[in-house]
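In structure tokens, the next block holds one chain alone, the form predicted on its own.
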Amino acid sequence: MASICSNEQALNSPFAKKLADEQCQKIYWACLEILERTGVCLYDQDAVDILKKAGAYVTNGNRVRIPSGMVEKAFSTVPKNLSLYDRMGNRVMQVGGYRSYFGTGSDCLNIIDHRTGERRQAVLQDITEGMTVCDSLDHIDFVMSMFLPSDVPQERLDRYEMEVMLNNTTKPIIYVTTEFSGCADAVKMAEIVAGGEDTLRCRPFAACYINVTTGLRHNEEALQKLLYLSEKGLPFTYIPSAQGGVTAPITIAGTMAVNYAGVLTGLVLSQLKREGAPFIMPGWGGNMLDMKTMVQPYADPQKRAQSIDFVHYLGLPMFSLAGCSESKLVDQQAAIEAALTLFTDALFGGNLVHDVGYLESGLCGSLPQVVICNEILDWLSAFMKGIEINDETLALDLIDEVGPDGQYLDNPHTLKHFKERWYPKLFDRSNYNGWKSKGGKSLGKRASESVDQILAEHKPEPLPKDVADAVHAIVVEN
């Protein structure tokens, strides 16, 4: 497992950027001013009384004006990037900089079966069969459940998404719980899984994915999991739905405005609870609804970028977004913005990327999609990485002993050096008659095969019994 990396200038990797810092920090004072003027209403008393007691301004119960100044003392505590491990305990990510990993997304509520190409509900297999798939994968870092399985009791489906999780890959996860006491017992789990609460707290493998109200309305389930995760230091993301045109103003600077005012409240009160609590903020931010279908669009190319500038303005890691589609099905739509987000995200140094394989705005998953986005990943690895300029490569000996009438095919140094050349596994280079004598099959037919061939032939490195029985006994406990 290896991040892709942007702004390496060592190895001349690509970069890019699309705000200069005096706007980013237009954005930070416009979200200070709105902490201190306008505020935020938080539907937790505990929270209330912590920012309170720091020296927050308190009106009506739970509308609370924050200072400048605390915002100022949370950055100077909380830690600038932190490390994630796998199953095993082995550090695979460290999320910060310009390094970009890649993920799932959760919570689909359906799914095009690759078996029949129908769209239906999820169900529980459809998480084992993903966690699979991406366990077997190269350029999916991380997994996310994917699904919202049908088949299971709903109050507790939760439990059941990280219990499949935790025995289908050893990937670090990023987990989402609908309630508290869900977030509780997937902290539980991991414990149980990692070894106890301190090796879980030194190498984490698990992240909490908290979603938020809006920017300015905090529930009670969020602020509970960002203080009990900030008190055991466990990490976790805090992401505001803003939604311009809506529940904040139209305009992607209003909308980042609102939305980060919320992070920035996260922010404060974890840092509050536990001064270096890990902290993961969102590298996406000027969300809105179309007007002209009131779908909240995930692959809208003017909500992209300027956010994850911003959050490497403020020098924390990030969350991000890519590698999905408003398509309905796995079709040119669908590779196409799952290309371009991708390539977006790993241009401007997005961290944690997540939502790979998601189609119909977040409503829809496809395990071909995921196998397709492994691929666009892959070529993106190739192009994000730097180039050797030195004698060797330039072979300028060579090209004088071969000469304008010579060849290079069975030179040595072709042999050589052609395997680092990239080859692509899934997308297809033959000539026409080549691609027909295999079939002539299309991307969504490769794709598929290579879902079937993966779930016939890769097996997950399973939980030892005991471990695994644990973790079972707090799906199912009343």
Given for the second form:
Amino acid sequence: MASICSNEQALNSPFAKKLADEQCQKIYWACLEILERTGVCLYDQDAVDILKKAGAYVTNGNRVRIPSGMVEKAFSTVPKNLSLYDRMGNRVMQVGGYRSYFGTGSDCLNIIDHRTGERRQAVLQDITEGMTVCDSLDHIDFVMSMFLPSDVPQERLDRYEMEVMLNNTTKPIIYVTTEFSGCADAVKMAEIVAGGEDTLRCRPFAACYINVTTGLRHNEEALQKLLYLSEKGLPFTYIPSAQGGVTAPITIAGTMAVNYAGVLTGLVLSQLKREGAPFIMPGWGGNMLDMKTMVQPYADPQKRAQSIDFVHYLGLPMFSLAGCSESKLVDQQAAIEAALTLFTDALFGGNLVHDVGYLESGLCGSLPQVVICNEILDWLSAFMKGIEINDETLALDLIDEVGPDGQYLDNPHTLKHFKERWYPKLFDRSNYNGWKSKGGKSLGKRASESVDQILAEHKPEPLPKDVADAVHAIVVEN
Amino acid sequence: MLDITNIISAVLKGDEPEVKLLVLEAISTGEKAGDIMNKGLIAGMDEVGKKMEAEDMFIPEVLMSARAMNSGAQILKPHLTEEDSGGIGVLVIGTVQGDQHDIGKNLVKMLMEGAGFEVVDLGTDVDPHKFVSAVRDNNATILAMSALLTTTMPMMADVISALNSEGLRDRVKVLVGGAPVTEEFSDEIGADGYGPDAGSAVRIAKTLISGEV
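In place of the form predicted on its own, output the structure of the form predicted in complex with its partner chain.
The complete assembly is shown below, putting the previous chain first.
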């Protein structure tokens, strides 16, 4: 576990902020105005009815305008902190505040096969291997499916993904499903593993990632999932995908306002469905499509940090995004973009930070890239800690005792404390000859060998046979 | 029979009290001091050396092991026969003239002691003639020189010519090291070995003396 917490020792450990509270308030008020004045289009009758009954103004069948008071009320019932458990029922994450946890992304169409270096379509076995690698890495705290398997029946691929995740890691899972029925099946599988509906609600180890068309236009599946999960009291993220310049203004503030108006719509609905239902907000905003290529840049410097500040201002748990790259290869760009984005999220205190290891703007994944990100996170875990300054660490008596000509290498004080310093596992610090004698390998090559080693040695804790069978029955059910 | 593995693992752990205890036990059960030394303590430090070179051990831990080994060796000393009391050889070490850097030199010194060498440390900024007399007076097997600067590196060649003109060059193996020193430079000045880091310096020193036998 990365154990990263921004501002952990108030003003004595690293911390960053991009928006002042007054700026956050302006964005919040903008969202409220959009909801009251412009409204949202909801493509699900239940959702429209629930909002109408609670006091929203509905025109043209599904154009819903939501009074500010309804939003304000939702804030009074939604939990501000969310505990997530592992598959065994241990509480492993407290999602909220400034604590950061890191995990992969989901559903990459392609993989750069570390054995051949070739980019190819992903298959189910890639997810098995990806989960095995994630299960073994210290700083991958939760998983998403990583890849979209091309070799299973496409209409049920989300069930296959869920099964492989459940079978190959005990870490918390964030699942994505295409249709609503896939979501219900994923919940069924999680309930079987947890040992029942109530156990899963009390100790949730899985959360659903819900993607919504745009800020002001909410698709039927997203709304159905939201209402279903809220009723069950199970955690989910609600992520409208407003794209600056296309489905929202190109300006960061404008895109954020449109996107979070959509998020707040989801929040209101969830609390109307069940007061106290957990709700996870997106921690990025101000998305754009690149105005040259129409690609959505994941490692964009301008879409990050301000939304983390904004969600801290709103006081809710957030789902964030880092460790990703636009690069087509596990190369210098991939390493730099991964490092900068992870660094940003650690400093600003993003909570559930996903997409670690993404390449090609979310279209390609790589296991060595995840291993490299794990090393970056190890570095960040050390960097984010505050410094202890006291008699023992200043060691003035020792300094006087050793004197100007002495040395500290074999001093008991050195022995006592040297392991408090950070030592890399994957990054190389050897001298030239040492590096050469170990094969003179690049970071990419070492990361790739590390993947092979993990796959050869790491055996994730399997599900009990009867549980695995019951899960599989749902996957293949007609 | 001497349970060598216990001594080896106590040395590896750097557990000084444990090493002392095991050496005393071995002596009292009538084990040969030479065997305790070679198959236990020195074998333990061989393992440490390998781990250090493989970057599986931290330097402070290596030094703990070396210290534990030395304590064991002190207890053994009165019991060693004439034949095996000389350890594995005398090593003269120093940083060359004009150079004050001694972190690397000190580390090599401590590790050489841990490996069983009797070490004569001449310190830093050592005059070539001082090296030569130390080699002669101590009947040294190895002369180890360190330099951290490209400007002081050439002093190593001066020391080797001084050894030549005193007729001592054939009696001693010359080992060189320090950040700017390379294998090529070592060959060029006619040294016998070059250690790119402290761990390999010990390994090379041992190879140099075993090659002599």
